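First comes one chain, alone, set out as structure tokens in the form predicted alone.
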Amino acid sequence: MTSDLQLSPTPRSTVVRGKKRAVEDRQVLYDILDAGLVCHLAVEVDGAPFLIPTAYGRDGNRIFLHGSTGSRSIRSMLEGKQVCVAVTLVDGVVYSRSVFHHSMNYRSAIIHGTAKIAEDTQHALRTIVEHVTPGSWDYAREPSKKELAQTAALEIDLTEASVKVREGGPGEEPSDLEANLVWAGHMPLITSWGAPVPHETDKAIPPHVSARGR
């Protein structure tokens, strides 16, 4: 029996090139999207492949994703068309003896399936705003009525998805190595927040912000 842990992959889920690094944990699924603030949506739209870069929020084993009721994209989603969702983090850049082998430290997940309208709009983009910017659904005004009148709140299951991960050292030809002509190793990417900058206010920032960078 499949853990509910456990990816367990359709046919086109299944990891194929690089299956070494293939993962089948469900919770490195879950701290991938956790990790990432933006994920790549990609969708037919009137018989061409449409792509679409935007915030999402995970709750549980779904994600929601948001948009203006009065877009194509979503429209087509709506229509029951297949969707799939990418996020990849890199972590590092990998440097090897050959170019050929140069490469890159990374953790990434595709989900596969269909999107359908949230049941509640309120808690999908409050899972949204809190995933981008923690602390801020409380802090503050919520959406107005035309405003939701204009959102359409999505959501996507996470059963069908795959994830892959990279890290270490680089991959070499045996002669490359024996030869040893060239440095070879990876360089970490860290990334950080910078210090808030103010919009034209002069009250204090919050400290849901100011901790952040923290």
Given for the second form:
There are 2 protein chains.
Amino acid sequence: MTSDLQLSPTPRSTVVRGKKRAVEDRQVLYDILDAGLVCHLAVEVDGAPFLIPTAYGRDGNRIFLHGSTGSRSIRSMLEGKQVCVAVTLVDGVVYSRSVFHHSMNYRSAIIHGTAKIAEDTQHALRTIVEHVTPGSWDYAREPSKKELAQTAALEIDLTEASVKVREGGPGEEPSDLEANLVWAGHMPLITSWGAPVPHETDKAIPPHVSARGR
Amino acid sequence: MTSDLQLSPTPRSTVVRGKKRAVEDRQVLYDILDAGLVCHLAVEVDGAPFLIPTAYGRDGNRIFLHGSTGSRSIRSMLEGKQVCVAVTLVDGVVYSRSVFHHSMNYRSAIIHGTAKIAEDTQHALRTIVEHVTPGSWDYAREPSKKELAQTAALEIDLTEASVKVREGGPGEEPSDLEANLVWAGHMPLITSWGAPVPHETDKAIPPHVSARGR
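One more: the block was the form predicted alone; return the form predicted together with a further copy of the same chain.
Entire complex below, previous chain first.
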């Protein structure tokens, strides 16, 4: 398939192992990023890899991350540096007839890029907040000038990315299928929202919270 | 607290941001690792950070990972290299009265170490399989010599690690609490197992599968 939706793999974003799980469709990348809540960002610090799990939000073909302006994890640590970002959704585990073919079902997105400071911090924050807690930006108090000044937002382009998806039951050795000695299958892992827990408030739960996950 | 259970932070494993969320208890590290299914492993490849989401298993104060002996992600890519490993469990989202104090509830473990080839591949694989699919090692067909030869297992020591945990409702500015303009609270994210899905089998679902998650 060749289209604007196709991922454009470079050597490092080309899936070498598990080619049959590689997906070359930019919409699948976007769907995975939109379904996740936390990404893992890798960057080199003092000659060693360093990992930061953090919230993010997608806006078109880029994602935004944020942190405190005082944090070692933003600006000084990340600005202009090469980064790798992963969003992984675990959808279940796979029971094969052989130990060797046990597996997991998942949707995985890996992005290679360079972190740059987002020009519009407020837009970046809005994108992140609306990703993690949709409806909150217009409902809660907006950031003050002081709060905005305490926040740095980063932007990472999604052009160089790879996607892998695994679903369904196990692959098996033909001899294991024929022998038919044991049960095999898969078990879905399901993520759902629990009931909202109020915090020192007499207000009714607003629709953007109560409607979540329905 | 000083005990064998205490984490021993080096400068890079010392939590700088969000100190109030830092936990210095080795058992909490183990609990997070035991509760997760997938870790993210970061390593430098060709001068840039590279991320691998992968299954793992814990055995005492080390974790094992595995891959194909042919993969660029194992041996050539990892043996003897500095790595960073993260396991992140997202427990919910936090709605504050201000956009600025919106947050997430989570349990996060970050490990800094050096990847070395596990001496006993079979023990490492058993640890990983029993972590992801408890009971499967003794139930399914054991790896053949050929299958074992196709597999490389890595070991990473857990000594240098940091743990952060956030739970409960939002922190708030006193002025936002006093103004009492909007609802605030948190919403748990719940992970549960769905019913097992059989794969081309007439066998009954074995207890180690059917009992999972109860």
